[in-house]
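Below, in structure tokens: the form predicted on its own, a single chain.
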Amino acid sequence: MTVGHLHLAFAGGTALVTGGRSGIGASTVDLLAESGLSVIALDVSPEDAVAHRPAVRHAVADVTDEAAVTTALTDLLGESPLDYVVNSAGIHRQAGLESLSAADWRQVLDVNLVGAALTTKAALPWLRRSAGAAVVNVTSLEASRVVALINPEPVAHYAASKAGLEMLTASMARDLGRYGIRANSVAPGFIQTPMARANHAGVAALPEQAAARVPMGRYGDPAEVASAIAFLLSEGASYITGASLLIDGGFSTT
């Protein structure tokens, strides 16, 4: 199945996408650039792994390092406004509760949850200069549902980090609304990303035990998530804030 992006026209502006060099983040960078935005793709991976795109500027920073994110934004934006932030950076390690160390918990929570908070905080001075800023956080189906199908053990630290990110989104919506900044989240299910392939033994098709629970019967494409993110950033969602959009092919109905 070939999946294309939903094309939304933005009247200019600048977006920051974390985790912008892989998976959902990379697809979101592509779509927003195609839609007329100037995009900053921020990641910890080196820039030379990515094809050059004129509308995209690259920054190397760790989202858990607020000072590094601030420096990157200062260098790239100066006094110009930032209109959109997409917190897509995330990590996952398949392990059951008994196997998880304190270091495992801290690493996943720091990147997936604290990183989104620090990145948004760092971006706030630039977001406040925008006339209609918006933030979208990438959470997960696992934020609200225990999943133990392909692997027999739920991934407690990952699920907890994404559940926390859902509540952080609600808190952002309440707190940042006074500045005219909206905050929403998307909660993807089984999406065909490098991280998912690594967790699912590298298979191209959705494993049988998961496919039986997904009415659509397939992995989602990162472009399908990127389209939802773009909608929530756009003027078409101008009265939506504090919402979470589930993108799981119907898994949650089973």
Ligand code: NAP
Contents of the next structure:
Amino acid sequence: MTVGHLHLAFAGGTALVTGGRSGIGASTVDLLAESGLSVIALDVSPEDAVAHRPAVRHAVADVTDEAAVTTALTDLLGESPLDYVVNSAGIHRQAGLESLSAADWRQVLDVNLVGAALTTKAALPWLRRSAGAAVVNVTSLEASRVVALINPEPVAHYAASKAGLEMLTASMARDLGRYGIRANSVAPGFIQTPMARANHAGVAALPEQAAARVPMGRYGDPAEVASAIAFLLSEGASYITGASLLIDGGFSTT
Ligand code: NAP
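Would you mind generating the form predicted in complex with the named molecule now that we have the form predicted on its own?
Below is the entire complex, every chain and molecule, led by the chain shown above.
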């Protein structure tokens, strides 16, 4: 089916999108639903901010709680297969190394890294029932670069969690290939979402500064990340696994 100018080859199926209530996750839910998939939007908070879409069902669970994710999938899927998982749930806390507590470290690593591992593990019995399942993890430009421009101080715990998620993606590709399951990541740069707005609040010159450093001259839109996620899930990416795709408007070249 064609969405905009992108040809997405999906032969139907069901997708689980974590963090599906907001930002990149919400855009991904929209695009996959428009592409003919049945979508489960899973989030830690009840759905309230996003208008109801007919092909979308909502689940409330914390991605760090494997049993809660299993319960949600059991309730919504029963014995039916799950074809796709998008791990987009994530948190970002602005703090420099000297002010990061053990609790800060554990919370960010837990949600951004352990959460993606446990959610995928919980989904595995359903993914194995699919003929061509795929996982996409949402990492970050900060997985491979210290981005001092955007953050007054480097965010060591966030960067480390996303670097870990890149290696988790590679491990998933290696481990799950035996079941025909592909695993890839997208690494977004500066994307206009509630998370980005919260992080950049109080840094008045930031949007202009950042835009000036980005070859594309602007922040990205969540829909521009969603389209890459959809491609990596689709049959068009049937021989792509263990790959990471930067979506940063070219920032990493500067
Ligand atoms: P966002 O708008 O804040 O969305 C994140 C979503 O994850 C929210 O709906 C949040 O729910 C949910 N969430 C947080 N903790 C959760 C948990 N424990 N269990 C289940 N859901 C949870 O942020 P976004 O910018 O779209 O970020 C999406 C992903 O992209 C994140 O992994 C982020 O690190 C990554 N990313 C974003 C950017 C950017 O510039 N925006 C750049 C690089 C990477 P609540 O709102 O209820 O807490």
